[in-house]
Structure formats: C-alpha cells, structure tokens
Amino acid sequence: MQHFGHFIDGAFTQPDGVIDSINAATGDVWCQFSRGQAQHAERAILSAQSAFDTWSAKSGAERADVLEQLADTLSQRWEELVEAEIGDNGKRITEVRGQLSGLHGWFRPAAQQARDLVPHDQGNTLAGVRSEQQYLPFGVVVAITPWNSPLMILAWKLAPALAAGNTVVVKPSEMASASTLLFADMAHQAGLPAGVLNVVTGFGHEVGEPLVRHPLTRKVTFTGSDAGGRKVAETAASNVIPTTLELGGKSPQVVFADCDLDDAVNGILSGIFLSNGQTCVAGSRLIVERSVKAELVSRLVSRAGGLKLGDPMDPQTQIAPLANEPHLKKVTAMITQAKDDGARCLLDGLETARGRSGFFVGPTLFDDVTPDMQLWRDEVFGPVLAITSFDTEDEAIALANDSNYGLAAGVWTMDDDKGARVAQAIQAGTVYINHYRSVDPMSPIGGLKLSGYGRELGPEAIKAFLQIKSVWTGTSSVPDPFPDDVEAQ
C-alpha cells in the first residue's frame, strides 16, 4: 500500500487525511492519498507565489533549458509513471505506454515557443511615437486535471504554463492522483525549482474550490465534465479570474456512402472503443448514410463483440475496465434508460461484462436513437454508441449539429470536396476527414457550445499563458498642447 502526501515547495507531504484509490481491475484499494483542505490550499498557492518572482525573470530561453532538461528526463524515465497511471484509472497498458513514452513531446515544442517569445512592434498609425507588444505571465496559474488522461492532459497545460513564466498548482482528480504526484517529484529532481509545480489532491469542494478561489490565483485551466466547468467558472468569475475549459463532449461520426468501409469501420472502432469511451473526443454518435448502414453496422457489431476483455496490464488486453465505480453505475445507468427509451441493444456491454470482478462494461451499441433520448443528448464517457442514419448531406450535419456539445466530430467520404464542405457546416473545434482521433503539439484542441472555450496545444499555446501589455514610446518632439500664440476662436 502506497502512501501519497501533497507535494508541495519541492518536497512531499506527510500525509494525512484518507482518499483511496481502488484499482479498476479488482476493486481493491491500492494506495491512498491526503484528503486535502484550505490550509493546504493555501500552502501550495504561497509557494508558488514565493517561486513566482524568480522563475518569470528568467529569460524564455533559460526556461527553455529547464523544460528540455525536463523533457530528457522523461524520455528516460517515463516508464516509472505507467504502473501508477493504471493503478489510478484502470487503462490500457498498450495505451499508457503510448501517451507516456511520447510525454516528453509535449514540453519541447513549448522551449522553444519561450525562446521564440520576444516583443514585438505593433505597427501603429501614429507620426512621432511607436508601440511595443509586450507579454507578461499572469502569476499562479491553477490547473484542474480529469481522471481519464492524467499526465498527457497536464502536459499540456504545464509546459506552455511554465514556459509563459507562470508557477503552477495542480489539483488532479481525487480519483487519478498517484501518477502526478510522481511527476511532480520527477520534474523537481530534473531542476524545476521548489515551488514552481505544486500538486494538492483532495476534492474539488474541499481544496479545488479554494485553490480557483484564492485571491493570489490568477489563471485557471479545467478539463472535465460541463458541469465541473460551470462550477470553475462561477468560481473564478467571482474574482474575475480568466479560465480556460475543455469540456464534454457527443462528438458525431458522419459516415457517407462512398466512403472507405474498412477505413471508417477502424476509425470507429478507435473514436468509441480504444479508451473505452473514456475520452472528451470519443466519436459516440454513428450518423452513417441509410444505403450503406446495414452492412457497416453488422461489421461494427462482429468486430466490437470480438473484442477481448481483460486485465489492463495485460498487452493482449483489448477493453479494460472503466475508472472507477461511480462511473460505472453512471454508465450502466445510461444503457439501462436507453433500453427504456426504445433504443435498440445490438451488443450489450453489461452481459459481456457480467460477472466480472472490477469495473468492467464492454462495447456496446444501440440503433434506433433518436435525437430526443438520453443517449443522444448527454455525454457517456463509456463504450457506449448511438447509431441513427441519414439520406442527404443536409440531413446529416443537422443531425451532427443536434447537439449542446461541439468538440469534435469525424467525417467519412472519398469526395474531398464534400468532405471539406461537411467539416466546414460541423460545429466543432476539431473535425477530423477519414481518420480520428489524432493530437499534435502544433494542432489546437478545444470545443464549441457547452464543450468549452478557449484552446490548448497549437503553435501558439504559450500566448493561452500570457497576457498582453503595450508599450509607447515617443520618437520625436512632444509639440505643447496649449501653446501661448494661439488666437482665440
């Protein structure tokens, strides 16, 4: 049994309080955290303050050596990370070892936005002065991580963060602590000063909210669910605190007749099933055109039911348990009301599950659903997927727009021009044309609608961390505003 105090000012915590974390495989609690509260709030945001002052004078370029000496640190050392991340949310050893062998990426591209960070002339219309643009960190920035993607989602909000000049205090998941708090450690033993990266773990009531409260805070960042974020915001606002939130998501997969079968089949298959549905972009509504439908649902329904359940540690292990028990009875309760709602079950997850120890729910897949039912509306985050069909274009992004979410979206034809047409009508901020689910450092991500607003990652995500301040300077003579010879009018 693992112990996990706080890390705060470059050091752990003794712990205290109780928070356990059960692993999703057996149900079993396998380390524990501190159930964090005000005062350590208020520690973690103190130390980062203190550290403030010296890490934003540095130059972008020496911050940009910290991050790479970051950077090399994880690319040997990532696999110290993986046990703690499964232990946490149950995923796939196959997919963990991926986000973090590659974890190190996200903090190159972010060096050398710092060295590229250099102020700017603003190009002004006025004779006699010029103006600067200039950028500023805004201080203690907070950072909120969900449970699904730990370290990867917090990669990119740390490094552009860090890179802006602005200290950090992370507050993950209550129910996905264990990794982060290891890369804390980590990133501190690879020179990140004490009390640039703090992490607290606790409940959002009890140590999120006074974290984003907090009159020293002065940025947020939030990925979870809408209503998390509305919570955030509200808080936030209260102090006219600027956020930025990733949010939910329903995110359609358009499939139109003269497209690649076997591409859109795998391309499904990976948006719902390869995190078991436990991702902001899972692609959860299949909108595909009615000549074609039957023939890729029977094919989407024999590779799904194939799929091999299993230990997550397991590499032969194809769908892993969901993360934790309050979201499977969520989940399980999404699939029970859309049975009752008249959707029709073509391969239930909760009997290809049954009997399991652990959090387990397979593939599953409803057709029949209509715009008006749960499962349409409202976000499983699960490996759950709602199938309807369409007969023209117009009809099919009507029915992609049918929804409060807007994060991203999947089209499939071998037309590129209606390809682009579609992604252009989709309100998303993604829209990936045969293929899904990529991510890039160069790439934004984020939503429309109730996914959120603002943009992580992108060439530019460094300015997300900024905040702009312009600077005149006079080059000639000042002329005398009231000079004595006017005459009078």
The other form holds:
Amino acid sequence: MQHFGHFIDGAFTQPDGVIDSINAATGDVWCQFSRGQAQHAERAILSAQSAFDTWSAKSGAERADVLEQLADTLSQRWEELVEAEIGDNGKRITEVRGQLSGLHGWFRPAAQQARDLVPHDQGNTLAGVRSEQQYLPFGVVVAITPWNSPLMILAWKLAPALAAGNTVVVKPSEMASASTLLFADMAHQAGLPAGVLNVVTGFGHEVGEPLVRHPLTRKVTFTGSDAGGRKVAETAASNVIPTTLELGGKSPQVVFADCDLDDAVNGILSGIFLSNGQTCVAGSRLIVERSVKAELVSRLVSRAGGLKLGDPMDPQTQIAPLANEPHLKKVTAMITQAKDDGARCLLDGLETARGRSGFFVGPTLFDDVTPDMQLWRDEVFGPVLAITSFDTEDEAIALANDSNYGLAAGVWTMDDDKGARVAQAIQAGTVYINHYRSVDPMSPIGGLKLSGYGRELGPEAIKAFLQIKSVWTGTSSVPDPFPDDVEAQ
Ligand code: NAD
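What would the structure be for the form predicted together with nicotinamide-adenine-dinucleotide (NAD), rather than the form predicted on its own?
Complete assembly follows, chain above in first position.
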C-alpha cells in the first residue's frame, strides 16, 4: 500500500505520521497520507517563498508557456489520476472521468490571462503627472481544498494563482489527498519549477492552521464548509491576509407550473443526485407550484427510486457511496432528524442502502418540509431533497431566499419575463434558468451570504491573485510647495 509523503520543493518527502485513506465502497484502507504538523507547513512555505522571486520575475507570457505545457501534459496523462481520485472520495468513475478529462481546460484560459496582463495607464485628472497601474502577485498563496472534487477545485485556484506569478502551498482534505499529490508531481514533471507548487497533507487544525497563520503567507483561498471558512478567515485576518471563501449551499430549485416538466425533472435529478449530492451547488430545496407538485414529485420519486447504487469503478453505477464514514454518519443523522421533525419521507435512502457494506445512502426525498426544520436550513451535502410548495411568485421568491446560504438556484418556467424576474430576485451567486449546474472558465462562480465571498473563474479570475500598484511619474517641473509669495498663487 502506498504511503505518501508531502510534496515539497519538487519532490516527495519521507512519509511522516499516518492518516489512513478509506475506500468508500469497501471500507478498507487503500493508501496512507502523512500527518503534517507545523514544521511541515514551515518547510512548504519556505520552499514556496524561495521559488517566488524567480517565478514572479518571469513575464506573463513565460508563465503562460509553462501553464500550457502543464495543460498539454494533463490532456495526455489525466487518466493516471482517475483511480486515485476515486480511491480518495468514492465518486463514480463516469463523473471523475468527466472532471479529469477536462482538467487541462481550466489552465489554458488562465495562461491567456497571464499573456494579456500588461501595466496600463488609465489617465488621471492632474496636470504634469502620468500614472500607471501595475499588477503584482501576492507572494505565497495557501490553497485549502475539500474532498468532494479535489482536483477540479484545485485547478480553479491554482491556474489563476500561478498565472499571476504567485507560488502556492496546497492543503488538500485529510480525507482526499492522493490525487492532489500525484497532480503536483505531474505538474513538476511538466515543467513547473520546484517550490512553485507544494502540497502538505494532514488535518486542518494541525497543518492547515499553521499554513494560514504563517507570516510569509500573503493570500488564502479556501473551499469547504462555512464552519471551516470562518476559522480560516479569522486566522488570516489576524495577519491582515485576504481570503477568498467558497463555502456551502442550500440551493433552491423553483419550479413553476408553466415549465417543461421533463426538463425540470432532469434538472432536479442532476441538481441533487449527481455526485450523490456532494456538490456545493446541490439543488437541495425543491420549491414547486402547488398545481404541478403531485405530478412532479411522483415522477421524481419514480426516477430517483430506480437509480442504481453500486461500485464507483463500474460505469453502470448511478449512485456511488458517500465519500467517508464521518460524512455517512452526518447524513444519516440528518435524515433521522428530518423524520423526527415531521417531514414526510417519500423515498428513504437509508432503507435503499440497508445491508450494503461501504458508505452508501440512496436518493432520499422528503415532502412537507417547513422552514423551521433542520433539513430546510442546514446543508446535508448528500442525496437528500427537501420539498415544499407555493401558490404565488412572491411566495416562491421568499421561500428561495429563506436561507443563510446564497450559492446557486434553479428557476423552471417557460415564461421568459418571469424567469428573468425571479432570477434577479433570488439571492444567489449563480442562478440557472431552465437548466442546472453548468460551470465554465469564462463564467465567475461564488456565493452570497454564508456561501462565502470572492469569485473564482471568469475572464478576470487572475485578478483575485493580484494587487495593484500605482506608479506616478512627473512630466513637468515640480512646483515649490511653500512659495514666499502666497498671493501670487
Ligand atoms: P471542511 O471545511 O471540513 O474542510 C475543507 C478543508 O479545510 C480541508 O482541507 C480541511 O482540512 C481544511 N480545514 C478545516 N479546518 C481548518 C482550519 N482551522 N485551518 C485550516 N484548514 C482547515 O469541508 P469539507 O467537508 O472538506 O468539504 C465539504 C464542504 O465544502 C461543503 O460545505 C461544501 O458545500 C463545500 N464546498 C464548496 C464549494 C464551492 O465552490 N462553494 C465547492 C466544493 C465544496
């Protein structure tokens, strides 16, 4: 069994301390990671700091060349990462192949943004001076990632951070670090200089916190739970370090009676049951117009009840296990609580999964969920859909916005004006109309409210990893600031 060291300064370190990584389908240990501590954080940060001068001194075009080399390597070698990512989080092979075959695609737009980055003179209102704005990388960036889509989420951070000239230390989830370690090695082989990308593994409080707190850390980018995000932001704030937070969600799917019901059924199923609900944008609250509810819900129950649970490595599997045992316990407890709270269980994923080894929970639907219930308010991050109904557009919007989160939302209607109106009224960083779940390098993503702040992706993604310096140049003689003859002024 492989026991990984950290990846620091272009090489794996000797393994040091043990964290078991468990295969979600069998419950067996399949590999081990090192259990990093403050001294490993220190080594990784110093490596990134010493690589910074050379990496940041390259022109944007030179860095773009390296990122494009990395993209080329990923497009040839992505399959080498598939098994590690499935071992890490138990996600089904069809989805992992989809994510990793497209991994290279996140690096090419960032490379272009690096090429396009030139100092610019926006002019000013003053006579006798010129001002120019220059872009500066921060320095060492700490990137902290969750277990659900480790490499795709890392790419959203890494590509713009490196394109901007920063060097990076990644702290992947203690539940899912193998694919990130293999990726770092692959990136180094593809031409990324030693120290530009380092990976330290371990628990958040043991090695993540020292990374964030380190005096050489200049920017933190975090994806994970709102509880983790709060701690990271508090620690970073104590050193006046900016953070980007991509946190959880409780995203509503608002379905009007005039929608295309076939599309809505597919969109709702994809929203909540892809990756077994373990996606930040999971559409976990279904808010459906009363007149169409019975029809929609019966179709959802029938389709969801027919989804095939199975081995993540089997391409026929539609519902793979949850990623890890603590998460299974959390999801199980939330389903039990929803029953105790009086929500009506239409399809019970605990029953569907009964008797299986591994961390399985099947698709679960609850009707009559009310806003006071935990299932309405808290993120499950699993295959559990909370259903309620509405009679008026205003009521639908109020229900959609009745959440501490604001990550994503879906609106289903054939009335374009209504779709646009409701999309505008919903408090979310992303709203999909008659569609769900797209993500693209050209479209920014991020949350409102407890779902976080800052944006990833989009044509300006690189700017999240840059600071602006204004340089003023005098173009005429400098006037005497204290002339004797004040009247003459
Ligand atoms: P988590 O918050 O438990 O952990 C995320 C990462 O933070 C891990 O690497 C963890 O070790 C680290 N961490 C935890 N405490 C820390 C601390 N004090 N200092 C430094 N690092 C610390 O989240 P998770 O369970 O791994 O992931 C699931 C969560 O991620 C869900 O809430 C999900 O919605 C969210 N998520 C959000 C997005 C998005 O783009 N908005 C995408 C994917 C997942």
